[in-house]
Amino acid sequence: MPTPLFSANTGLKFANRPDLSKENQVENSPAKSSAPAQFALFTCQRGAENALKKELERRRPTWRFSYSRPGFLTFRLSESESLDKRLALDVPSLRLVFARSCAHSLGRVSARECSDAAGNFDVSKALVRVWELAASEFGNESRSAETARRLGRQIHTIARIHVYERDQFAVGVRGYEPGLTSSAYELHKRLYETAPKEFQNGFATDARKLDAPAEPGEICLDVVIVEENEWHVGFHRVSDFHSRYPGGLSPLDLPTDATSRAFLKFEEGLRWSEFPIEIDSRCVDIGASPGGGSQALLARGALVLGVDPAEIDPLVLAHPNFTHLRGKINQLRRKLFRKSRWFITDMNVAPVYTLDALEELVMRDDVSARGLLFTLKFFDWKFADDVPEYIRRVKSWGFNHVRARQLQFNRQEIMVAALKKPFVK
């Protein structure tokens, strides 16, 4: 039976958490400037955050880390950029492979500004503080519109709310997948109904839905539930497959016809990378069994090979568009894989064996490969520090577009999607 959302004291409730400490908590004093400072907030996998941390220590050399809590991180910019630029920054375009969602921070709601006569976090109160942060950039009143104003131009205008919680375990413990939780909906139905007119005008038809898909180009309002009595704030612009969803959290559920939870991850896979399989398309599944990437192939009308010494579940044998090569990759004739032009692979080794298969394979003049997606997994964190040297080495095969991202169904591990552009047969 769910936990009920709202009590009479403190209005939203949340489900069990484990006692997390704040030693990864910390506040950066903010330099003094003339303008306000800008943050940016992103999401990732619980364990994950180092690696991202590393990854804008790279990027983005002059950011300030500034707060964090598992699953979640904030950074100072550098400098004041205008609305227009911070909606173009997204993870895409900074190239990151760990977060999940980022976000451009209008501000925070805690008791500390919300609170009643008691104390304690006010619901109804910090509801008004959303939109009151909102109307700071997207008003009618705000800078920004009286420019855009001034200018002839359009007034960015919120489409729709975006409301998720960062992971509350890492991903497996206590079997535990990141998705949209009930809090989330019920914040986001709360959020939706106290919306004032003016961003209600603006609102995509079908806004009263979390879950639905937003379209690119749309802005969405972020709120982040990061503990019961604090929310940050933010906005960012749908740019690809992730940002369309809350928290880059797509709302996929595993078939029940599914042999495993590979059919997520390459069915999440499939649809970030965006590679064209389609009907008749000629696949290889490396380490097939039991078979779930294979499943996800098979969804789409593919053709294909699976390769593993193991057993595949009777369904997908059976399947008409499936053969079964038993044994290892580099035990069967390449010939066999002439026709083949997709390769995933979810092998259960260190990234180093990973790759020396898929070279040894792609490389040879009788196999012809036009894309790769496949799983790299992180034994030891300290694996994350060599991922630029892994796309590289990946490039150097002639696969011109290649990109990692951990994704929401992986685990500890991140999925490469390398892609020959245009494909010469």
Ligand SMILES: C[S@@+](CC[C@H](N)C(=O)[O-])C[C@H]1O[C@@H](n2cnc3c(N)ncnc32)[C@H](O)[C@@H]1O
The other form holds:
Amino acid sequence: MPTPLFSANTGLKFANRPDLSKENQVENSPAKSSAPAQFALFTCQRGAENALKKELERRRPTWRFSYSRPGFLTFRLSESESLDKRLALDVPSLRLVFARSCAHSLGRVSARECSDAAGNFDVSKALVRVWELAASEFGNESRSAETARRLGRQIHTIARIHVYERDQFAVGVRGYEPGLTSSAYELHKRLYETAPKEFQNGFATDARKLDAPAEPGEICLDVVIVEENEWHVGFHRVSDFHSRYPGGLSPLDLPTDATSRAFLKFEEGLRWSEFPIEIDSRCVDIGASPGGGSQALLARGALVLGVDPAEIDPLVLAHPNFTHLRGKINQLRRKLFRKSRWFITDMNVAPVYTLDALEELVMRDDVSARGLLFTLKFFDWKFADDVPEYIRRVKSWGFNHVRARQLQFNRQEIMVAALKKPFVK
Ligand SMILES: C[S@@+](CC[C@H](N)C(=O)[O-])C[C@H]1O[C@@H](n2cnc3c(N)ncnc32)[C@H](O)[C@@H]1O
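Now that we've seen the form predicted alone, could you pull up the form predicted in complex with this ligand?
Complete assembly follows, chain above in first position.
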């Protein structure tokens, strides 16, 4: 995408960005308290805000919803937490399905704090302000890094800067795909170049690259571009696949020979779930047409049975490791799946139908599934309320590791990954 850079007098320019300054803006006044209030920042797919809000209200009933824009929410923590405790907070530990990223807030940078003589957002001042906020939590640690290292004491330094924008549209609308934007790359470059020396000393060697994956345990400074002139600054510690990438946005591209966009969600799902799919792993892809999900499996060397009444793309059909079982899943004889261990499913049906079909399959004595990776389609967002029940149901089939997440490449749907461990033969 061509890069719109900084405009001459004000801040960042956004390509095709609608004016959202008043849209869906909600703010609650924080409750009065003597300790400085702490906040957590979340991004999610546009449209999933309510689902995420309800999840947080369930998981953290003492936190208070504070502020939201489409694709972005903040919550006020019930009490002040130490840096170590704040570093332990992340999407996996909160078991959130609809959060794409989660960070602890250090503060907001807007025209209110950083304006020029004419009252416009002043980017140069804003860059300085971001580093002041970073220093408020990590400054002393970074300055004393060398001494601490010599004494063998653990220090908290910022290893890289994660810059990302909240989603500009609902996924799929006008072909929109969430991802790292040119504005995020540009702001990242400016922040990297203006970082004070004590922070630069602690940066990872590849921190110059916004999309370089962070290492587990590293601390990242988060700068969320909520508006052209409103950035929210925070931090998180890397703990899983998604938190390695700015805003949980991995730089996956659709290969030119991919037969469908579904390739991306299964590629992301396989990386996130860390399912050990390798050469000769026996997999079933239910709802396989035209074949994107199967391609993600075939690329790992798996043997794939693709179930679908519809046509499979000739490229996938011609693959020596692929077999098309033409028909609906409930019309096929179960003994066909006796040797299969991994089941991926992506049927364009209501969640309960997908769950019924999977249950019917995996509960049979002659089918021995190790893992399931499947989408649940929310034709209506009200299905989001039933996610805890869906997860309970999958666990009741004997899958003891069950996770669900709305992936970057999921549209109005979620991905569920379920494992039965230890694996049986
Ligand atoms: C969203 S498409 C799947 C895309 C595919 N996973 C890919 O990677 O390209 C949904 C598919 O589910 C199939 N489907 C719906 N109900 C089914 C059933 N009961 N058994 C098998 N396939 C089914 C449809 O025929 C359709 O091709």
